[in-house]
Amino acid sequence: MRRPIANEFMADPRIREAKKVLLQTRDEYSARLTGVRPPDSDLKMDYERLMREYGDLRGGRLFYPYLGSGLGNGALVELADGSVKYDFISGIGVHHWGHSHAAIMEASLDAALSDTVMQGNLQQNVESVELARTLLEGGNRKGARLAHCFFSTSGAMANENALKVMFQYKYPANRILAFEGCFMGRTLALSHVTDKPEYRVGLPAGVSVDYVPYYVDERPEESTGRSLDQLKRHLKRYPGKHAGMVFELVLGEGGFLPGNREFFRELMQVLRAHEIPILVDEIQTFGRTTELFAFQYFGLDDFVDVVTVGKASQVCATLFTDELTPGPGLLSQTFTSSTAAIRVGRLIVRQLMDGGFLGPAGRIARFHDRFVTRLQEMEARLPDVVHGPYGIGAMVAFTAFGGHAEKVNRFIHALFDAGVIGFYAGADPTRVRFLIPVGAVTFNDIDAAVTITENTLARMCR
């Protein structure tokens, strides 16, 4: 049986040997990154000049003075100023397998040997089929009915496509339901769904959105009743006008607030009765709970109509049931992603499914327990400064300095300087958040990062 010439090329002994040498050499250099290291004084001036130049080029300075050197070692990353830091925000969730991971590097080398950098609407390679098949296999493993997978270059575009699919399916409905405090993206349409008015200052009117209060863990029955009442009021006020409801099962930008299975199911049952499609936004939660999808963790498989994924999956995608299949021309992109992202994404999704990461005793659960235990110990030593932790799986946060936004901002920058990269989330209170790179992190990394975090907090309290 004949095979494509490309198969012979990739199996050529010279290719295998060249990759082996490259990966071994990379390992030798990565191994030299063993812990946090301050910037090299000889590189400081050039680095600061480069930071200023890039700020001018992009029209605004970077949040952190972060320009990577291109080398890392698991949870550690080297910057171009010679410093080494623990990366516990992972590019806000993108680097789920850390830095310079051997399997990721090998998949990227294979992609570099492929014929094109980007794949898209007219021309996709075989690995796109394999990734779509893998995502749908993972999405339906507990009974969901997802039938199609459309790739896109960003989480925002995946969400845009999801809205378009629902609007077309429910035409002429022209409204969307969403949770208070939700974050869906910053495109023209998504900025109107995202519950942050400052993100749409100066923008023309867009999608009409009706908000429903989110779940409050301290008052489960009361908050569920309040949300149900508000949902029913919206449906009564605008009968037949809603194209769908967006569900963030863990409010990411809202402060890592997990919902509740019964809360979600009661809302979804009302939506089902009104034949309103249900969109689950998993751009941040995908691969971070003890199930591949958060909707599986909460047992919502029989309700989902549309699901969006991104960040950890490298390639972003909109998954939807057969009923919501759009007409020709609605979905199309010149670029769906790079060959490297597609190959790496397939590898990460498969490892999440088969590599012992999922389940109540899986690696994600164990890393979560370790991180939470260390943060609880830190809270016990600094009870007037720290409260928490909060979150779920690889999404962990705590409140510092009473959640005062300015103080939290100063703290995360001081933490960056000390050697740990985190970020913030939420408002009133503003929290410190971390996204654990589960494919690369170790218990020792977690212990070291929390120690640096506690020392930084203590210094700011003096």
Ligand SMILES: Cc1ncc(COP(=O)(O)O)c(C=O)c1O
Given for the second form:
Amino acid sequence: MRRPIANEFMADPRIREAKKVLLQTRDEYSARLTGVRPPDSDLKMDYERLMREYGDLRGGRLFYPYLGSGLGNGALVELADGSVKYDFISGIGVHHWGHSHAAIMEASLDAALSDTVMQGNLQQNVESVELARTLLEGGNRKGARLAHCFFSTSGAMANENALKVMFQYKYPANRILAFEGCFMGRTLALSHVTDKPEYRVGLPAGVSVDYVPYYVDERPEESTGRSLDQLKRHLKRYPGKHAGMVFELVLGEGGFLPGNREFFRELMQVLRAHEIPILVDEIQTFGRTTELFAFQYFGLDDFVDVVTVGKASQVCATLFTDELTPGPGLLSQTFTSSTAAIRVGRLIVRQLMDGGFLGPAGRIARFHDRFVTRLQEMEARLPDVVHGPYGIGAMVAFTAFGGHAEKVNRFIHALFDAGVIGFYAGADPTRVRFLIPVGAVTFNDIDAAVTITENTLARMCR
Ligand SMILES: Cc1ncc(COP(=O)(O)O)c(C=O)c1O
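Output the structure of the form predicted in complex with the ligand; the preceding block shows the form predicted alone.
Zooming out: every chain and molecule, the one shown earlier first.
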């Protein structure tokens, strides 16, 4: 049998030796990043100039003065000004395995030796099949019926594809149901689903959306009843007009609010009775609860028709059941993703499934517990300033300064300067949120990050 020459190339001892040398050298340099470090004063001026230039080039300032140097060590990342920080936001969920992770670097080296940088729908390499197979295996491990996996280069595009699949399946239905406070992305269509008026200023109306109130943890029954009533009212007002309902099982941008199994199941039962497809947007939740998918955590496997993933998976994707298979031409783009992202995505998904991360005693649960315990201790010491913590798995948040947006914004910038990168989420209250890089973090990192957080809060209160 003739095998591809590429297989021989990758197994060539010279390649293996060269990779070993590269990775060992990288390890040596990474190991020099041992903790938070302030910027190098000699680099300050150049860095500030670079930041200003980049702001001008992109037509708007960056949220943080962050330009990475290209080196990291686990949860630590070095910036081009020589500073070192704990990255507890991971590019809003992308660097789930931290920075300069050995296995990720190796997969990226393999990708660099491959023939192309980008792969596309017309010409893919073999690893695309492996990633699609792995995502579907993961998606169906608790009984869902996902049959297909279509790649794209952003979470928004994965969601666009999901909506297109549902609209075509339910044609001529022309409306979508979604939760109040949801975030789906910022394309022209999704800006109208994302429940944030500021994100659609000046944009012409697109998709028609009917909103259902989200779950309120303090009043489970009342909240479930209210949402069910609202859903039924929408269905009555526009019979046969809904192509699907979008579920964000933990409101991410909306403030790290987890829903509830019974709440979701009751809504989903009504949708099922009306033959309305169910889309679960897992762009942020994928790989972050104590199950691979949040729909598995909430036990909704029997309901999901379409699921979107992104961020931690590196490559974004729309997974759907066989019934929803679209006609030819509905889905395609030039790019599926970069070769590195495809290889690294598969590695991360595989490690999430097989590396002891999932389940009530898995690594995600243990990191969550450690982080939450430390934040509770902090709350006990600063009861007038901090409330919480909130969240689930690798998504952890707390409220500071009563959730006052301006003060929270000032705080997260002060925290950034002090060496911990977090972010905000929600409005009224605006929370401080963290996305724990579970593939890289240690208990010591968590302890150190919370100490810096507490010191920064205390400084701001003086
Ligand atoms: C739940 C959810 N859906 C969709 C998106 C959009 O993904 P992207 O920014 O990759 O387009 C995000 C991004 O934060 C998200 O959190």
